[in-house]
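The data below hold one chain only, encoded as structure tokens and taken in the form predicted alone.
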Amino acid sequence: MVDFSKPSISKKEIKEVEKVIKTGWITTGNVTQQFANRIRKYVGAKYCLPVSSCTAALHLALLTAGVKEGDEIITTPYTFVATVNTILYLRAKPVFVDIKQNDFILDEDQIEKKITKKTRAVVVVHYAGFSADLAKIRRICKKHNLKLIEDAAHSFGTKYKNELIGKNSEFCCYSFYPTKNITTAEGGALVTNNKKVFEKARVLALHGITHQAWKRYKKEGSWKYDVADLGFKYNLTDINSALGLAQLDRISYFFKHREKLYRIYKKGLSKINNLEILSGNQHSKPFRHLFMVKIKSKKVSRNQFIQKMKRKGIVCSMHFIPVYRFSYYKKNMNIKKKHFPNSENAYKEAVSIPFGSDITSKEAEYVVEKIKQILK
């Protein structure tokens, strides 16, 4: 069985979990303030607060840049529903625009016939390791007094241009999740070079209580403390974080991997008549978190490959359903598919195949071998 995208997971991270557990200190603290650490300095940024996912940063993010009930915020139907979930969770309203065929990206160009006196932020998803066009949107952002949020849940260590993702943003969402760059079980990442930002989105990640709160039960910690805000339950714990930063002392090798398996699909897959691979963009230089390939066949369809590929032993995803196409927003939200056609187009034809750091160049080769069955 190829599975889809396993976390490579060697001695070191196991040893530096056991070391934390063996400390007595389960929860968040120092090891955590490290991590903190690493990932700022490995991203070029000023602060970065460790949470218990993406979606925890993504709401952090919606709550400091100021979103409240009615706002509007433009966004992609095609992602995770976290993007979306965060932004109900605050009452304010999704606005979407569609894709770009090259990349599955929102479409810069489209972002200004969205505006109206009530949109508050653009949310962007940077996508399976490819960038959004950075420039182009915070023109706009500042144009227009919006704010940017960034959903890099796909692309930690993915440059734009010639700076990672992340560097010069306000706020930057990353993702640990086990299929993502680098791992911590479950987890991610706010990072912003906003001080302000960042130390609001620290009180309200742990229940808004002051941010020394965690030493309380250290000699060096006090029983006394202060809730300065309505929080939230987000704090990343210390065993999370020891793996992620055993994860990042390996980060250049599932660099080099991820790239070797990219090249090994790229090289086998490119003149299969029946398939088109996700070519991406031109001012990303991405670390690989997906390979995408778009199925073309008038035989077999994409459904009918993902099945084909699962009797021969290869798990592949989807990524993504157009949020729209799910019960709850079909419900609660008056949105028509036909406005999104690239949406639709990728949701039909698009697939996820077996990608990840603890996938071999063999289970690789074997993936392009039964491909070319499929779509022989």
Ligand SMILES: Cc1ncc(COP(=O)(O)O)c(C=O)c1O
The other form holds:
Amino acid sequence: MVDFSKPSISKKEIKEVEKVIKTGWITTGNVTQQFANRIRKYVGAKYCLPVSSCTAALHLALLTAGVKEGDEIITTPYTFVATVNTILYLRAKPVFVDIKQNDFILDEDQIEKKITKKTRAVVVVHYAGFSADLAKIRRICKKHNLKLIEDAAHSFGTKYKNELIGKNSEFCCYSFYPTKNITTAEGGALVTNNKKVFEKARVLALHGITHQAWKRYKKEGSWKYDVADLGFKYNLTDINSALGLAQLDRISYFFKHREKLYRIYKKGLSKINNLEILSGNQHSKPFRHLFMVKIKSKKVSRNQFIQKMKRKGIVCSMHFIPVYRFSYYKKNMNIKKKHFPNSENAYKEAVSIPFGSDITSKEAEYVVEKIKQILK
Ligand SMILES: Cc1ncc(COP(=O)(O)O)c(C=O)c1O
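Moving from the form predicted alone, what structure would you give for the form predicted in complex with the named molecule?
To see the whole picture, the full complex is given below, headed by that same chain.
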């Protein structure tokens, strides 16, 4: 059996988590503060707020970007629903731009056509470990006075040219879900270089309580606090952060291991008829997150391919079902799939094959062998 993805959890992670549990302080505290500092330093940005998920980070980013009811937010339909849901939480309107065939990232050249007087922000999704063309998007956002929010759930550790994603961002959101480049079980972070964004997001992430609310039970804190805004419960616990810190200690191993898997797949799959590897783009230096292939066979459909792989004990996945295909959005948004030919094509052909920091080289070689058999 080859799982789709497995997080790599060593004795180190287990020891660090156990240590936190034994201290008696298991919610947000000093360990989460350390985790924030480590991410901030790793990425090279000024501020980091660890939160309970990337969804929470996206919600906070939109709120602190000043998104309001009726605003239009340009984004991609080829993403996980969290990207779009967080826009809808604010009663703003997602305006979709189709993706490119080479990297499945929103087509930067189509953004300007969708800008209206109501457009407030662009939410770009860095995909599968590849980076969007940030220089192009930044130029457009600057010209039209739009906020740029980066959904980097897939791209912690990825570089745009020589710059780590998040380093120069105002709103960069990471996910530390178990399939991601590092994990805290559930978790995420908002990284920013804007002090005001950071301070507002920090208050909103914990009920709108002013100053470091968690300290109210500690010697250095006070029982007295104010609630200055209508906030949420988005804090990350020290247990999750201990896991994250141990993962950061092992990040160069994850990077190398994922590169190794990528090379095995690339070498094994590049000469197969009826299969194309998602090529990516020149401006990315990826921290490999997914391995996407496109099934081009007339005999074996994408769905049949996934079924056949499953029968051979290999679990594949799909990133993504375009958001407008789900019943909720069909009911509530008037989106015609004919306007998104590349997303539709990707949806029909793409498969995400097993990939992750604990997938072994042997498993990857087995996957290659079985794909060759299925598509021969
Ligand atoms: C592109 C993208 N954005 C956002 C999310 C949400 O991440 P989380 O589960 O940490 O909220 C995901 C999750 O898989 C994702 O793939």
